[in-house]
Structure formats: C-alpha cells, structure tokens
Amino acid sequence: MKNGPVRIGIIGSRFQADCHAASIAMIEDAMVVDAVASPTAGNAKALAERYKIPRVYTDYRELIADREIDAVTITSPNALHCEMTLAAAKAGKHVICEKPLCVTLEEADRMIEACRANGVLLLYAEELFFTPKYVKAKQMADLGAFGKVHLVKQSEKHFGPHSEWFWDTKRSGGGALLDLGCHGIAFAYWFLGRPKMLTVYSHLGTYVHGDKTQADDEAVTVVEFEGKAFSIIENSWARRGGMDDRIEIYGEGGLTIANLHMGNALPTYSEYGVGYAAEKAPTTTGWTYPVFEELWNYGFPQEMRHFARAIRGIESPQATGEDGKVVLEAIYAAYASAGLGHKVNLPYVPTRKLPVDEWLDRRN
C-alpha cells in the first residue's frame, strides 16, 4: 500500500492538464503534482509556475523515468495514449488516462494487458462518475426512487474543442461523438449498472466546422441495453453560448432532471468580457453563465481523490481501462451505424482503423 500523497506526473500542458493540476491542488493531502512533461516547453513552464510544480520535462519519457513519480496522468492527443501508457506501465507507474481511452480496440487491449502484466492500475478518467448532481441522481435511482429505470439521457454541447489537434482525425480518432459521446455512453452504462449493450444507432453530420475537419460536429446516438433500457446521447461541437451538460432519468415510478451548470452559475452580462471565464464559450461578451466552484461541480477533485485512494489500495477503482474499452467499442459501432444508416448490433468488430473512418468511408 502506498503511504502519503501519491506523487503525480502530468503528461500534457493544455486545458485538461490544467484541470488535473488545479484539481490535485485542491486535494494535496491525497495527491501532489511533482512534474509536468510537454514538447511545448512554454506551456509546460507556465503550468508549472501556476501550480508550483517543481520539475518540467519536454519529453514524457524523461518524466516516466523520474523515480519520484508514482503515477502519470495522460492528457495528450488521443493517438498518443497507448504508447504513453505502455511506457509508463513498463516503468512501474500507475496510469490515469483521459477519455477516450485510445483510438483503436487493439490499443485498448495492449494498454490493459501492459498494466496488468506490470502490476499497475489503468484508471479511466471519466468525471461524470463523480459529478455531484449526477452521483445524487444515481443514488436516488439505486434506492428505488424512480422504480425500474428505462431511459437515461445525457447531452454535452459546446462550440468545439480547446486544442487544434482535435480537428485532425488522425490524432483524435473522431469528432463530437468520440470527444463528448464517450462521456454519455459511459454515464448511461455506469448509471444502469453496467448491463450488456445490445445495439447502437447514430446520426452524425458536419454542419458548422467543415472548414476545420471532416469529423462530425453534431451527433445523436441511441444505445439499447439488456434489461429493457436505452439511452439517448446528444453531442455538439456547434452550440454557441458555451457549455451545456445535462441528464434526464426516467423510470416507471418517477424521473429526475439535472443541468450541470444551471443552479451553479451566475447569469452574467458584460459589454467588455474581461475578468472572468465561461468554459467553452468563444467569447465572454454579452450573456454568459460562469460557474462557481467549476471543477468541484464537474467532479474532477473527487475523481482525483478517488484515484489516489485506489492507488493507495484503500478503494476499488470505479473507472478502469476495461470501462474505456467498452465505451470505445460502442463508439465504433455508432460511427458504423451512421455510415450504414441503420442500427448496429454489439459486440462490434471494427472494419476500419479509426472510429470516424467507419462513418467517413461509407459516407464518401
């Protein structure tokens, strides 16, 4: 069992790395950031200065070789998740991997096996398992408040990603469905108690950002589960006005609806758009809805505290590499469904290398 705070190295230096660093700073009794690695030295240095991180590397392999590091968090482009996980596992480091787990099912298998073989944890960073409003909804459902739940809806929408690499399908593996739909699919799977997924149906389109990407910027996906339940997942990279994230849960005896931001936001109007930030909003002029205690409302500090306790052997991991693989397989099937124009059965064996190619190859 690991005693004392888990010493973390962050691979990456942009938006998600900042979320991890800020969240870990909120739980210093459980986890501390000892190093950051990024080929963009200026961004890494700025992140280190912002959170008083003592060591900066420009090569993630140097961070992994650092003997002071117990675990790494991977916030790099999706196509790099596998190689970084394999290197970290070989060095005996636990791995916290941002979603999606990787970009192919073969990579997922290699990551899971490498961590198992080297006796380290592969922790899948799905913060919706820790989002306070959403956790409360599941607690009520598990206690029988809604009777048998038959429908789980989850939507996440904004005007596009923070980093340019997301637009490049070779680095990202997909568009809004892969980037955001992995949250909704994982959430429904978790909320319903991880039942077997039976079928997937999806409609995709590139409606707004065709000048930047071939990938989808709008997606609606329906997943059917064993036990007469289904989910509707809505995702958008084309929604103006900042982030919108919500759930709806329906059972034969009741329902609950949660909007992640409303009730935690300050309706704000500004002619100048300075002095504050509204996540995923391209501008802060006019009306916006900045969220107070934003990271806590998303569940990031709670997630990191749980991961620290899992690494220390105090708790069983709630989100693992196996969960990430289940979600990725459903996403492959969803892209294939959009390309074929009909429902696709699970399990699904990919016919293309990247998830988005299952749609693009058939569409073209």
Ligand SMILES: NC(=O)c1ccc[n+]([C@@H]2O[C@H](COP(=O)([O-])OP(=O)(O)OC[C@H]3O[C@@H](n4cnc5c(N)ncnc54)[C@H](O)[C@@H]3O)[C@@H](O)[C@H]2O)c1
The other form holds:
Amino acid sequence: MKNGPVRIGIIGSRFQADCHAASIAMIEDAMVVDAVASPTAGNAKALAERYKIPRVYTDYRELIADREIDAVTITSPNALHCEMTLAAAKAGKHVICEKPLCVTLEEADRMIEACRANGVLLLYAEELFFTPKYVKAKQMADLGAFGKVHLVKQSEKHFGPHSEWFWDTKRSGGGALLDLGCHGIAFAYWFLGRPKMLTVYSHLGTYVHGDKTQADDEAVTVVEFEGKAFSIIENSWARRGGMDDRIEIYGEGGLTIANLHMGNALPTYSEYGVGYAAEKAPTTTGWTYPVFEELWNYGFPQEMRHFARAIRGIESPQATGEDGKVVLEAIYAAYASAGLGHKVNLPYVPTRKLPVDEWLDRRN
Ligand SMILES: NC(=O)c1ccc[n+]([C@@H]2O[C@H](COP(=O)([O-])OP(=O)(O)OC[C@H]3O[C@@H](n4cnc5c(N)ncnc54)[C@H](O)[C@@H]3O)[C@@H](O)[C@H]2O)c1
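For comparison with the form predicted alone, produce the structure of the form predicted together with the ligand.
Entire complex below, previous chain first.
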C-alpha cells in the first residue's frame, strides 16, 4: 500500500475538470493533480497553468500510461466514460468517474467488471452524498428526528448546459432527467439507506429548447422504494435565474428542508452583472444569488478527500460504480415510463440503446 497524497490525472479540461482541480487543491495533504489530458490542448494547458499541474497530454491514453499516477478522474462527455474507465482499469489506475456513470447498463457492467478484475476502485462522483447540508439532514433522519421518513424530494434546475455535447443525445444519453435526475435519484436512494426501488414514473417534455435538442428539458420523476417510501425528483434545463438545488424530507414525526444555493448565497441586485458568481444564469444582472465557498458547500473537496482515503484503504468507498448503475437503471425505466404513459416496475431491462430513446421512440 502506497502512502502520501494520491496522485491524480484528470481526463477533460473544462467545467468539471476545473471543479476537480480546484477541489483537490483544497486537500493537498490527501490528493494532488499530476497531469491533465484533453484533445483541446489549449484548455488543458490553461487548466495546468491555473492549478500548477506539471504534465499536459492531448491523448488520455498517454495520461493513463503515466507511471506516476495512481488514479484518474473522468470529466469527459458521458458517452466516453466507459472506454476511459476500461483503459484506466487495465493500466491498474483507480477510477473516479463523473455522473452519470455511463450511458448504457451494458457499459456499467463492463466498467464494474473491469475495475474488479484489475483490483482497482470504481468511485462514482456523486457529490450530494458529501454535501454538508444534505449530510446534516441525513444525520438527523438517521438519529430518528423525523420518525419514519416516507418522502424525499430533491430538485436541481438551471437554464441548460454550457457545452454543446449535452444537447446531442448520442453523446449525452439524455436530457435534464439523465443529467440532473441522476443526482436526485442517487440522493433519495442514499438518503433512505439504499432500499430496493420498486417502480418509477416520469413526466418529460421539451418545452423551451426544442430548437437545439430532442431531449427533455423538464422532468418530474416519482420513485417508489421498498419499505413504504417514495421520492419526487424535479429537474429542469429551462429554469431562468441560475442554479437551483434543494431538498425536502418528510417523516411521520417531522421534516427538514435545505436550499443549497439560496441558503448559502448573498441576495444581490446589480445593473451591471456579477459574472460567473451566479452559476449557469444566462444573465447576472438584476436580482441574483451568488454563492460563496461553492465547492465546499457542494461537498466536492470532502468527496475527493473521501475518495483519497478509499484509495489508500483508510475508508470503505461510499459512492461506487454499483450506485451509478442502480441510478442508470432507474433512469432507463423513467424514460420508458414517460414513453409508455404509466409507471414501470424495477428491475427494468432496457429495450433501446440509450436511456432517452426509451421515451423518444415511443413519444409519437
Ligand atoms: N457532478 C457534477 O455536479 C457535474 C457538473 C458538471 C458536469 N458533470 C459531468 O462531468 C462530465 C463533463 O462535463 P463538463 O461539464 O465538464 O463538460 P465540458 O464540455 O465542460 O468538458 C468536457 C471535457 O471533456 C474533454 N474531452 C472530450 N473528448 C475527450 C477525449 N476523447 N479525451 C479526453 N478528453 C476529452 C473536452 O476537451 C472537455 O475538456 C459529464 O459527464 C458531466 O455530466 C458533473
């Protein structure tokens, strides 16, 4: 077993790569970034300069061959997660994979099996398991503060993704339900102690962004769990006014609510705009809610510290490829239910290649 900080190679160099690099910079005793790889050499070089990352590659295979690296984080478009995980596992590198785990259940199985066979961890980067406010809600629930919890609500909404590949279902696998609902489904599953999911129902539509995608830009999903509990998950790529992420927890003896952004923000008015401080808002003039300490409030550095400790064998992994697969299966069933117009039982065996096709093929 190696000691010292886990040495990371980041695959990808834009939005989530920056989030990983910035979060890892906050936990230097546990993890350091040694290299970055992306075909957009300019972005990778700029990321390397911002975070003093010593090595830059244009081909992720070169990064995987880098002998100094213990693990990779995968922050590339969804449809590339599987091939990158398989290559990293084969080279004996642990894998931290962004959400969604991948775009098909068959890929999920191959990723889990490749990591198992090569004796490396497949860690699933679901930060909501580490978000301090949400962790506090779970701690209270686990202590019995709300009695038996029967309803977990989570919603994540904004006005749509920043990169063009998200809108192309072949590269993303789906719309708001897949992109954002994977957080909510994972959250409810984790919050309730990973009970079996029994049924899923989703209402989906393309209400605002039909000019650039076939995918859903509004989604409401209901998941029923074993043990008389359910969750309502709301997602949107059509919400004006920046990012919204919140939970509500209801039990027979109480409730708690947490608003991740509005509750950790500065109500602000500006005629001139506040720039990036208001995430995913097409404009930042007028009233906005800039978040402070966003990475910490979201739990990204805490997540990376846990992953470092899991890789060093100090903690058992709390967010794994298996979690990512359970979530993806529920998403397939949710898309199918929207296409069929009724709820769908789990386990669900996909009938289409990509999750979103379960809905699109049946829509007309
Ligand atoms: N956990 C979260 O809250 C969160 C937030 C945003 C994105 N994500 C996930 O992170 C992943 C990346 O999203 P993003 O927003 O950073 O997208 P992005 O478009 O900002 O960045 C994608 C990066 O992948 C790189 N890339 C593309 N093809 C590549 C290849 N063949 N080899 C190496 N790199 C390649 C691009 O050059 C780019 O740097 C997605 O899976 C997304 O769902 C997660």
